[in-house]
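The form predicted alone is given below as one chain in structure tokens.
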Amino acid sequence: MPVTVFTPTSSEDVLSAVHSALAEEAPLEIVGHGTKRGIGQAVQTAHTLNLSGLVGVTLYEPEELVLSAKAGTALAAIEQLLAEHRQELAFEPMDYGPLFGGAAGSGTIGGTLAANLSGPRRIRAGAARDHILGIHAVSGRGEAFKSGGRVVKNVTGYDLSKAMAGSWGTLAIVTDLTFKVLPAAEAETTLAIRGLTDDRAANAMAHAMGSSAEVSGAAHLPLLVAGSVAAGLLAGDAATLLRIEGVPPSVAFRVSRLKDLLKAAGAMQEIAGEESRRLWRDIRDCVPFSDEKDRAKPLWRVSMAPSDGHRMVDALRREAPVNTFYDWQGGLIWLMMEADPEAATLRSLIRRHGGGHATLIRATASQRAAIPVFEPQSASLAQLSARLKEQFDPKSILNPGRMGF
């Protein structure tokens, strides 16, 4: 049966499409520009609701630090607008497009919330759910609703807006979003410590994060990965990276303090300005594992306590061939396998080393179908998720099966 694609241009069109789907009992796949379509279980539906026609910034008040836009608006366009006013989305949302062979900058603001995106600054600024102020949406019941507002101090219904974060379009179709924005840093410098092993890097990052330097990014790139970011700037040895942002005098002072604190760690280099920004964009977007030759290889995104991650990876390397790098002070681990996703082995080792969760970001269709892509939920959490799904989408017409239920 051919798939029917609906491309609404207004929230009323979205509501009408959901009513039609309910009347026909025909589920909908919800997509924007499709940059994250390969994440989760494949959705098999007769109809697709494509939100790429819902475009445009509907409100931007730089003085009030607030921006509203329709769900299909390109994230790149929003970031360009903010940059013109020296502002930004402080949670630094990742761009998944290149990992799947797509163009950079194609993700949407609606997908940003649906996937609860974040970047290296998550250790200080959180993720999309921590910056969303309000939404307009249509539930799987065919009911239009709104939550929150357009001002930073308005918290009415704030938790309902947060509930959409990380729901992957399975609860409701968000048509309009309002985010808090913040001033962009005037300057940034990255301190790179060269040649550290994973365990020594974890120790150095812990010392840096516990200092008064206000580190806004902490990552470790082992030797096999370091040369694949920032046009080879870090080629030649492993690199442990610490980012400092702010006004120039403050950045210079804090970098100096950090160098004194870690002077025994190893050789250091400073990377400033656009080179530093490019470096962290590459880390944010997992560029080391985005090469065309790697796109057939399974890719995992693992979140653990920073002190446990490198120990888990060391144990995993004894079980399976894997390439890796660390973000979030070591709490976010990107793992690229050679062929087999090694799901059972990986999740067993995560449990053995303090716990955490693993999401299979990229894999073949058969691999995605054979294993839980998202971390299996505990019985109590699964019951809570089922109740939430029942409240928003009792007929299961929105992205059915995307998250395994």
Second form
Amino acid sequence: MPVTVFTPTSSEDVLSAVHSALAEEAPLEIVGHGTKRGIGQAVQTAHTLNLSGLVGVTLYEPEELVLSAKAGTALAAIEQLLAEHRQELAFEPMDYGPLFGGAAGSGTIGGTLAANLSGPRRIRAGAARDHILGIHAVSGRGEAFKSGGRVVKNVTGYDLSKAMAGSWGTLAIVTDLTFKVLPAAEAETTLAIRGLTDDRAANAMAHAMGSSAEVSGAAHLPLLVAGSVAAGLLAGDAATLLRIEGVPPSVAFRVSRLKDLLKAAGAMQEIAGEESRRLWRDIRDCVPFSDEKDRAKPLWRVSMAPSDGHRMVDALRREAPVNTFYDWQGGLIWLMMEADPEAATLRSLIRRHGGGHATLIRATASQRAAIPVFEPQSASLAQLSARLKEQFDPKSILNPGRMGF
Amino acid sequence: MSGLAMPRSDEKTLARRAEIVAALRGIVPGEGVVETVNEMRAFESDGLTAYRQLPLVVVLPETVEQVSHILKYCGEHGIKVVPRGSGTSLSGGALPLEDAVLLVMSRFNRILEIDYPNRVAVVQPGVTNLGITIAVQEDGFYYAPDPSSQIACSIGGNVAENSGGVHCLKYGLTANNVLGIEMAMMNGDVIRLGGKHLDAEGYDLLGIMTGSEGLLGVVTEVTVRLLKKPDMARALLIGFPSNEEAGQCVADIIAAGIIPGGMEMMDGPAIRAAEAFVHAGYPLDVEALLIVELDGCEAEIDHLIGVVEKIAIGNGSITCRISQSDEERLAFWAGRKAAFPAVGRISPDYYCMDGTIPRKQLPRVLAGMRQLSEQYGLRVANVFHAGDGNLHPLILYDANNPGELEKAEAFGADILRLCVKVGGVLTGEHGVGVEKRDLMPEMFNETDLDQQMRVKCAFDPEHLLNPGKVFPQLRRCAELGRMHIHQGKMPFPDIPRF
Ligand SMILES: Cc1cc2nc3c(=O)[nH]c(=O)nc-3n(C[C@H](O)[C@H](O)[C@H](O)COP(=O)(O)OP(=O)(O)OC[C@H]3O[C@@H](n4cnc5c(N)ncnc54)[C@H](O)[C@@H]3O)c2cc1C
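Next block, the form predicted in complex with its partner chain, ref. the form predicted alone:
Whole complex next, starting from this chain.
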């Protein structure tokens, strides 16, 4: 059967698409710009619902720190609009495009929530889930519903907006979103400590994060990776990066405090302004593992307690050839496997080192078919997740199988 | 209870009380089961004291296994369960039911682990909010969300209500500061969501649980984020001739890119009541008072204080004092923190509301409130988390005057309707509970509410956990699950395609 692509331009269109899909029992694959289509278990449906025509910022009140947009609105357009008012989405959503060979700057605001995107500032500001205020959506039952609102403080009813975060389009099709926005920092400086091993870097990052310097990014690039960000700026040695943002006098003060605090750690260098921004963008988008020659290599995204990450990696290195770097003080580990995905080994090592989870972000179709892309859950948690899915999408017509069910 | 319909008591359960008590004693030995009327009195209401009801029996488990067994037993026998933390809910979330076991979590009062390298604490749900900060403050850390009830309220209750506080403007609500929980479900399953890692896997069940008011599961452990205490804090106390100027000042501060550690506002009646009570040195010739607190390093505070001061003057402030010491800063706060008891002094009773509005609607909502105040013949004082638009109108009344409580409740309901009308919501941090339950249709239509109830069905299909709260009308899960397939046919006639 040929794949039919539908491009609704209103939420009414989305609703009638779901009605038809239900009537015909023909599931839909839900896509925005398709930048993250390679993530998750492959979805095979007769029809595709492409939301990229459902566009427009419907409300933006900078002094109220709130923005609403239709789901297909380009994230880049929203970020541009916010930048014009010196504001931003503080959770720094990553751009998955380049990892899969796509152009940078693609992706929709709906996909941002569906994948619960975040970036280096996750350690301070949280992820999309922490900034979503309200949604309108169409469930797999073919019903349009809303949740939340446009104000930050709101405990009226269950937070179904958060339920959409990280649901990969398997519960409902979000048509409208309202996010909290925040002022962008006036200035930023990154302190780079050079030449640290992973374990010493973990110590330095924990030390910095536990200080009152208000670090808003803490990453460690081992030697093999350091050269592949910011056009080679950090080539030659491992780099442990600490970002300070704020008003200029505050940034200067906190950077000097941090240097003082870590002076015994190793040689240091300061990177300011646009160069610093570029550096963190590259870390955010996992640029070190986006190179064309690497695109066939399996890539894992692992989330663990920050101080456990490097121990797990150390153990994994003894089992398999792997290339890696760390964000979130060591709690986000990007792992590029030189050969096999080694799913079982990796997941058992994660369990042995304090727990967490691994998502197979990039892999061949056959690997994705053979390996659970998302971390398998305990029986009772898996049952609860399945019951939740059933309450939103009983006929399983929205991205069936994408998250493994 | 003033006209509030609770789910009908199950006669069979009431008749089996002795058997149920015995079964609970089998699960929780010793003092853990409380069944005499006298002893149960202590639990008959929470912070919403207008509503009272003795429970069937009170049980105070000490271990997760006991919680799991209690829920499993109750689940198998169709017995309702109401979870309770410290009982400070202002919306009646922990109000007992005649035919329900009251499951009190206060004996879960241990801090299990403090992990500074990862800046998290793992605690039992009965630990008080302030107890967490006290455990880590000597090392320079704290737990950020700070409800005014923090000396008493439990972290489990905070998760259930997604509680907020003055510092939430900059540091987020409970939902943004909890990384993981363990919970027991009505079928006895014990599940972990999240942990010390930053991203929880799979569906954001943690996000759903936070603010779910004890209707989905019983929280048995909480992993919270700890923050390093800022170097210092300074506050500005700014007086304005009217609420409009104060509101504009708040908007301008935020438009200047500043997110203060706290930004609170009081209206004329609240200022005067607070000043008469604590003598904080508040100016009495103003109609609105702002407290703006800036925290961080000295260089930052020095810089921002100047900016905020200029904005205040630009908006026509009558007075603007800047704290020169921590004592002075705390004095600025003393009146605000004592606003509730201060109002309690000028009126026999008061009723605290909790709507949130888009900030710019403040003048309109305050004007509407003045009008309603005249209409109902009841006074109202306002304290306001100005930075995030969360209003706490305090309605003054005298419960000894027949009909006045009902009048206060009707006045409160009208205020919340107004909040919704201007784009706001029914409750910012106190929860729906029983109090705002019947107002839910002001904000949500039937489809919206049905979908929320379906989430409940995924967790508790028999509606045994905390029934009668949040939802105006509980519909059976079988009925909610029914689907009406609209007759429609592919190809989509009215959808653009390519
Ligand atoms: C003077 C005063 C000031 C207040 N100030 C604020 C404020 O500034 N900000 C704010 O947000 N709130 C405030 N509150 C409201 C209240 O303190 C909070 O809602 C608090 O989180 C309730 O905690 P608790 O332990 O007392 O919970 P309870 O009152 O015992 O229960 C509240 C709800 O949580 C559920 N629950 C409790 N424990 C658990 C558990 N372990 N698992 C599952 N469900 C559970 C109950 O079923 C109930 O629905 C204030 C209350 C008072 C009395």
